[in-house]
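There is one chain below, alone, in structure tokens, taken in the form predicted on its own.
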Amino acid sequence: MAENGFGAHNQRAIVSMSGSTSQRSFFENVSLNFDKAASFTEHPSGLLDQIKACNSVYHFQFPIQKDGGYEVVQAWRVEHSQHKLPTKGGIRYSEEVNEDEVKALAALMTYKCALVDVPFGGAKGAVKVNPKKYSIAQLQRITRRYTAELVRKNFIGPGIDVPAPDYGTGEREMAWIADTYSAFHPEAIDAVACVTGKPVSQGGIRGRREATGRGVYFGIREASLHAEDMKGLGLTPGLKGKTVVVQGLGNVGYHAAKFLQEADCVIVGLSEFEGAIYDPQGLDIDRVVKHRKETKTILGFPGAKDVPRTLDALELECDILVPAALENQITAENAGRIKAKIIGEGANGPVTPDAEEVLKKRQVLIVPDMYLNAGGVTVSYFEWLKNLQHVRLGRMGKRFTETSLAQLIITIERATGHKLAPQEKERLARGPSEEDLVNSGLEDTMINAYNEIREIWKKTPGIDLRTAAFISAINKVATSYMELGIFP
């Protein structure tokens, strides 16, 4: 064992459980969840100091017009961990955020990288305005002005650091970010590799808005599929006929919802900031949506039932929990309330520590965030080396892929005599699309990313999925450090 490694951060993760989650961060219940599983690690407690510690976190302000006046508006960047470059993590927008909550984000990308072996480090950034407040004009001079203050300070650049969007910003904010940074760049051939989750046109990947929901959906999938860890919950093995909450019905929970409902789950709850809806025959997640763009609302919904209060869809009976919201959403006080036999974390930081102690002891399963919601940032990969090759997805190999296939079934006929209708042969030899890979490969990711984490979880005694996480992305990272010569 290596001097100053299991005991010392053993003691500091007791020491630091001692405070109520009302009392800690975001940031702090990370470090928390950190030290917990660090205390199962042999790395020197200086390594581990160093992977857990914030490297650079960027805290600015500058002032944009509006309303005939102006208006200060604060931002942030925080680079958790430069053990890999690029470093890389969303962006932000909403009233709410605040310094700490930023580390925590950025912290728990540093994790879910290791955790998916992307080869980045964590990074997130924000910035303090509500979205809906301001005109588009407004957001673009908002998000230049916020890009052209990463570009001074060398927080953003291909190879530097490189946003995605988040809660609050989506494709748009990403092509004004690309734009701005080429127009600091112009002679960068690989400008457009500063920012993921672009529009198509400008650069982006297909299958990228859907990734984060698609992720949640495999992580689930794949946690379900294990006799053994179903039995203990009472449920049967697979997706068929499982009940499922959602709470959140932007672009993860969205995305979640309907990848699960045509897995043959049935979606009886949903919730949004407005209230939730209920029914236990099942809700068709697109006519919902098509709902509340006619009238603003979810509430109404023909056929179900309305709960008032967005916290208490938590509280609905169902197999599969799945809060893709906001963080703390599940706390020491309604965590006693959860009727769930799984929840699925789509959000970052839904289930605080103390909250996750009482779940245990009911024998819930919480597949973490941490995994769980790694789809958005594996597929940023994929639209990172697609930029740098210069070169779509599949655009080498589909059309040969084709011929070959189609040259086997022709030789297959003449060995059978049997002959396949027109539609079947045509099934049957089509080339992978870029959609097609990327779906592969994040499937894949998430697939070898839990089976990775579910033999941790089975061969330490005593901890959940989420400290089997977090163990492996501590070793991913720590070996990442020691191979750097940083730490021999």
The other form holds:
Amino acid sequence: MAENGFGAHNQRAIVSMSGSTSQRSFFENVSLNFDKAASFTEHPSGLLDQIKACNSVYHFQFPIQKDGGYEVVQAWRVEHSQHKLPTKGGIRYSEEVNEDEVKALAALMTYKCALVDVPFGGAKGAVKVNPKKYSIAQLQRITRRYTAELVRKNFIGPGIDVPAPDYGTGEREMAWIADTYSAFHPEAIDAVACVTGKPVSQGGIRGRREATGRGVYFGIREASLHAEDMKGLGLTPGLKGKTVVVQGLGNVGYHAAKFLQEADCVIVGLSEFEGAIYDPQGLDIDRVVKHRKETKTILGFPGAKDVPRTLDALELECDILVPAALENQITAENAGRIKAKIIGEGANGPVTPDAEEVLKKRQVLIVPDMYLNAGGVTVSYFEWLKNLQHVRLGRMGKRFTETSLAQLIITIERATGHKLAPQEKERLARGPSEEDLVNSGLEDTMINAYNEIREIWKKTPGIDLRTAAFISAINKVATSYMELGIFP
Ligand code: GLU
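For comparison with the form predicted on its own, would you give the structure of this protein in the form predicted in complex with ligand GLU?
Every chain and every other molecule in the complex is listed next, the one we just looked at coming first.
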């Protein structure tokens, strides 16, 4: 499954509040948010310029055989910030992609990693193809060739730049990348750490597939637990009973919806590129996915109302809206019609700065992308560590923990004369599996990062959570540069 869901309109023309059309690009939007936050910091302008700039942009082209002829494919890898190495970020396969978009996404990766204390610089890659138009064999050739080009220019490696899945790519592509890189470096015992998001059998880690969606859930849950903030939105604290609309049923949207549903949210709307469905009584996410697999469309789901235009789904009545597809979905044009009180950005850049101004006036709480979808890269970091250590997380300690806990239970039973039921004993004396450790590390990361940015938000008058997130990230990257002695 690809990392993100669909993108309805990857629109570049952004209608400003005055109604005029501003042609701000995605990277300009990210830079605008950066500048806004930078004005609340005291770092010298040279340092801020260095943080903001993309350090290396590699645009290349290679031929692939197709339909008896050749096709020249465009590709990119952008390393936005090398203040920490390796740089890190996904690879996107999309017909719509362009250099500006890759730069914007790479920049967001720098800030995202800094925010959640993942010790990497930011990067992003892209291949300008629609994967649906190619056979698996062709996709494999494209992926292997793309990797070979990165090897040739030293744009990949466990300590250099480590790709991962993004829109249009998944575990399968990551396995091909690891295999190709290993073929070029047969002597490197850490070769599989050159990429993350691999299948578990190829050095992947349990819990990575669900990680971004699970992180989205942890982040929204954390935001919802602050009673004071919820009161301001006219909501009760906690997730129970909250109505949710999710845009995009890719890896991120699907898992976010699933975990929110398991936490007793009511998923009232789901949308994909062919349209959306709405049911105020709640949609069962797995049944919807099964229906879509069988009928090839989300529409016509029994008991639900069809919403034929995808973008209309964003305007459905709900408490929480999770855009989990592509960038530029909520613009100044449709922002005024959004009814959600919380927007949880599962995708990167789904709300434009102009839209944000409109939403802010209406007191909508936006939980920003660079924080909310950081679960993927957080668990990628755990996968990278696992690959460098050559041992599954928990393998050394699991049984030791179980034996110690069992011993402790026996001692308590003896001392109290109270015997526990066998299932209860089993539950209490369970040592952590790899997945338990991954999920607990992810949960801790998401909780800590939220409270860190919330604190900045609360103590800085007039800013929003996104600006707070940028301030936190900028401060961390700036500290890193200063400690390197590059800037005094
Ligand atoms: N593509 C994902 C993101 O945008 C994951 C990046 C990674 O794991 O390196 O955060």
